[in-house]
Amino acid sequence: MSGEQAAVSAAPAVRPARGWRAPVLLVLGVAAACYLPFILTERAIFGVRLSNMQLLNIGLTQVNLMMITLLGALSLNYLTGIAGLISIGHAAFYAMGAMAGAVFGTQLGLPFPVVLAGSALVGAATGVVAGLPSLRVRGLYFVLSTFALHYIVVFMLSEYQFRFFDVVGIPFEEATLGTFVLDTPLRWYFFLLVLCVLVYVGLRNSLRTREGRAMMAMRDHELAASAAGIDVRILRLKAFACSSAIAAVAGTLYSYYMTNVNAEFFTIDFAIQFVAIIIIGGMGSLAGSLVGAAVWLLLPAVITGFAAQIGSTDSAFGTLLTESKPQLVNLIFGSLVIVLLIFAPGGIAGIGRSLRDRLSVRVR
């Protein structure tokens, strides 16, 4: 047998393991997916006590506005890391999807589901008015466009909130779908978990279309992207909008969930923190955008879980660490995107593709 015959013979060997393990992989991430919220509830696993400790003080809720969060942080990664748009308004989309919610759930009383079909085509209708600068800036000044577009909706948002409520905010009700309503963590928790995979899955789709294939074409080179045929202005404005409407969404699930929701809560560092949720987890990355928003959203909860420990100890350090403890927050993030920025621009996902392959060379 020649040396051609034998490798051929020994394809199909290798191949069923490899088929074998996504499968099984998807399945153990499902079942751990669909288990987690009964351990952060029961604060146990397979019937086993865990301290708050070993559940590294993360609890349900904070699982949750992570998952809201992600869906910020998918919506721009799609814009900024897919389309190539930078964007810092981001949390006027968030309350432009408020505001909606409040419109059609509060003072309208439309069921739930309607309420985010309706937010998501406000969003998109905000996000085409956001992209239209475009079309005719560049850079800098593009970018100071989506700035002034977060004090605008702000701005709008305020002034309706004190128009039709109180200072206090907007009060919203419990969402309903059908006769289910979600008015438990758990609840909200499977909502949220099938919403952001269909989030995720129809992203990570739509960039394997043509459409797709053009938007990171018009991101690495618009120019040749322009020369190929690609309509670039048209581009710009669908992924504005797929993009705002994702967020809009976001925003009415965050204020349906906070049952309550003020002007105030969405500032510059609100949109801020998506930018930087983004650089962590990996831009042009859609499972960075899950690893930058798990880190954003649930490491300040480690870290205070920590200094309660230490704490306790009544020694120096772990004074300083209770007393300090929102300084330390700022400063681990701070140092940690100027570190990624300068040694690994791809973030966290990009230093995970960078050891997987050095890992299958290795096996190889």
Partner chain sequence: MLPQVLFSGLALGSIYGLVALGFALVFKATDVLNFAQGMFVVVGAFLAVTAGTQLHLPFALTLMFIVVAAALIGAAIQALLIRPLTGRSMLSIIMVTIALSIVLRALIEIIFGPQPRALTTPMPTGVFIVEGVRISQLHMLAAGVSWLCLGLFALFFRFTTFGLQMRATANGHEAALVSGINVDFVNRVAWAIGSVLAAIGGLFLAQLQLASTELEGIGLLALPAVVIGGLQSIPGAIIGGLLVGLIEQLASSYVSPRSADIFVYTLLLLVLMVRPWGLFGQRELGRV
Contents of the next structure:
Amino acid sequence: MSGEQAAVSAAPAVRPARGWRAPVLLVLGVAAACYLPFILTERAIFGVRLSNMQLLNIGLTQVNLMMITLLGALSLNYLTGIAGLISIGHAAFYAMGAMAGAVFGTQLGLPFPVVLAGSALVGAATGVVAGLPSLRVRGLYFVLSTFALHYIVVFMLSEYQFRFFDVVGIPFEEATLGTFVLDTPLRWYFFLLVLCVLVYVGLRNSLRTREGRAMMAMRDHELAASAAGIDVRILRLKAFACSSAIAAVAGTLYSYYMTNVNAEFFTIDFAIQFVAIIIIGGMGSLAGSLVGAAVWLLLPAVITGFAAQIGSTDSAFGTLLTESKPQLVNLIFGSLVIVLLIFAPGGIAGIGRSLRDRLSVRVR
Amino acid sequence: MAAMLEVEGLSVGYARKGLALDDVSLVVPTGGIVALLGANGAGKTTLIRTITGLLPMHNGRVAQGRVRFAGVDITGMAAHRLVRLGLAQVPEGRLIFKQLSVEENLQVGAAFLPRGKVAERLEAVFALFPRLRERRRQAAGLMSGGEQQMLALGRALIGGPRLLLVDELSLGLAPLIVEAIYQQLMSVGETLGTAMLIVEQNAHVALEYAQTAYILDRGRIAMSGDAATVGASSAIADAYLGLAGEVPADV
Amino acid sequence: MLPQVLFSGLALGSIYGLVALGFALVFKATDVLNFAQGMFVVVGAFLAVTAGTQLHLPFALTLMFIVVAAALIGAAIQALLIRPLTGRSMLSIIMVTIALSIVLRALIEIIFGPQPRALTTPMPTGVFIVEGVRISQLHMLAAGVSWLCLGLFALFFRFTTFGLQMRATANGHEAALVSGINVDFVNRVAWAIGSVLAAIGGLFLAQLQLASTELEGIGLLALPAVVIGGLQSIPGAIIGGLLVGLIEQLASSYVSPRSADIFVYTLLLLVLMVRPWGLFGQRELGRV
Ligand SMILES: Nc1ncnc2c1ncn2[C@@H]1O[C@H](COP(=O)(O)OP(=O)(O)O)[C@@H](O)[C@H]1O
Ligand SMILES: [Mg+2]
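Structure of the form predicted in complex with the partner chain, given the form predicted alone:
Below is the entire complex, every chain and molecule, led by the chain shown above.
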């Protein structure tokens, strides 16, 4: 029997189940998301104390940074996985966001929400510029143009930094939303959580619009999309503007969260980590971005945990764990990307999907 | 007479698609010339790709059946090894090396021959297609369609194959040129005793030269027999007009 | 000052040209833009450290060790990582090479530690002065060896059967298979050669500076070099390398050292916008 038939006959069987499952899952998810920061700050769950090991050595700050990274990953997945435009210069938009934050916030002293809005605009404008080569060149050549753009933007940021600040970096003030001061990780957590959910829901809904479907059509068959009366070139620029606006906002948030930013942060490796995250999570799957970002968060933490346990023994493995931790993290991260690319091109989201398909077939 | 090529119960599919070939069997006798006819999309090229080991390149796979070449099972064998065994092809779209010169194209085809034989074989191809000799230094991509087809043929013949598969030789060429190239091809067949499987959408041309013919219709053999019988039958019109039998069910 | 700058630019550019040639070869043969080429340069540098400084091999053996080991590494990468991805999306293939460079860097830093290593080889380090221009013997040697390699490859492509097969494969994989070429083997050899050329570049760069993973950035300059010269053109890669070397030296002498890369990448962007097929490529091939 063909897969299509299976899907058709399976759908009604699933739907009644979904009727109650979705809201329950949603409520549970919201509850968990709200309780998580308290677990991490109190280091206890429902009054039961947890060891560092049990908490995987994760602190709230790491979770917050993960959410900022998630914004970058979401925006890249939108651009690459959904609109089919490959960029390995995504760190450039973060850098633009940092620069916009420095000008609007640190130098002009505008309020934080205005700074974020300004940064989104600057990001969108940069995105349009970055997307311009896509009007002329395709494929590899376009990827290379994003690569070149990365170096040019980061150079601009470093020139700016040296002109107005110094080698130490650009300082950022405390972020405030009206009277709500983002002065603790806990407050940042809820702010970022809301933002991530908004961006996620926004991107998801945009995929259901005519333009969103056209974008996916463009990814799969450019000619077919053109034939359907879609101006592919405008659509590409829009995708770029939207994606880079989000990434720039993430860059501003990153700068404010770190309170100090240096042009040297935004290396090509910084850009590549986003690509790695969406490959691990699953290209074209927005939910996959979350999985990828979670791996990005957990991997170093788990290795630190191992190091703490084994580190005291003076085995070769112990020294390796303690002395070369960042290298080990990169080694595993890079290998994971390679293994997934070869054996599971859909990333972890793809693996999940095929497992679910198999299960649902078995149930029936 | 032993068969040069035997295809037995071959079923082939491409990724995410139903079967492109469904239980196809076909025989090319030693030294024989066989025509394989069928409408666009019937699966002719897929059959050639399966025989010549190009299927993996196109994400296709053999679901069932086998291919024997001179008695040896070659199902799934790598393409370059088949060429060295004497199974050459003129692929759909010719696929000459556009940036290399005419002579270099031919040399690539002769690369697996012993060094001493190359010059001699090159001469033989030039004798067959004098146009190629005139253009030997020219970049292959700059020649006319007919000349490019001659080059593709020359490249296939230079290794002295025992079996030659030709896919849509006439495509995009003027009838007079098609006629001339086929004449040359037939003279080669006679002198070297090369067996041939000639794939054509253009049934008249192929039937003129072949001894036997097969009609492929949506992945299945709709009819086979000697060329005259097949040519006179109504099956041929049906296959092209899409009236023959039921649509083969998926899987 | 200008002659001095021109000399260093051309000498460094020769090394870039060598690395870029390896890069272009891999691209032409296998259609893979190898972002790990910069890391291959680093691998070459540390192969030199292993053989020369740690195993105390004589220089001739060190050279052989570098060439053989680099070739094996390149071939193994083709077999294990690149071949399984045949026919997959461009992003997958690019990302595999990027992930590979992350893995290689981590491995090198774990094995050799994070500190840069000095290279001890009997290569000449003296300087002679011609009309006020300081000519470093090492630069001269690097340039000389680069040109020798480039010349040998030109002959190899032009006059050997295997060279012809490589050119044919670069022209089209299916066409090559149809003509009886073992495309997989040709690709593996292309990766081996690309890796060896990067490693030789790495040997010289490590001697001129220090062996460290920082050399990756220099090795990655092969990328703009190749594109500027023309992705499909072998001579273009070499000229692109020279051009990048000159631009770097001119910019760091007359503008500022920090700006050197920017001139290169701006030129890259301009070329991509105006002449995507590169300064020396053929127009028809620039369209993708
Ligand atoms: N690379 C491919 N991937 C998926 N389907 C293919 C591929 N090549 C051919 N097909 C499909 O297989 C069927 C047979 O095609 P083909 O063998 O090219 O027919 P013919 O040569 O007779 O015109 C067609 O339905 C075609 O769409
Ligand atoms: Mg066909």
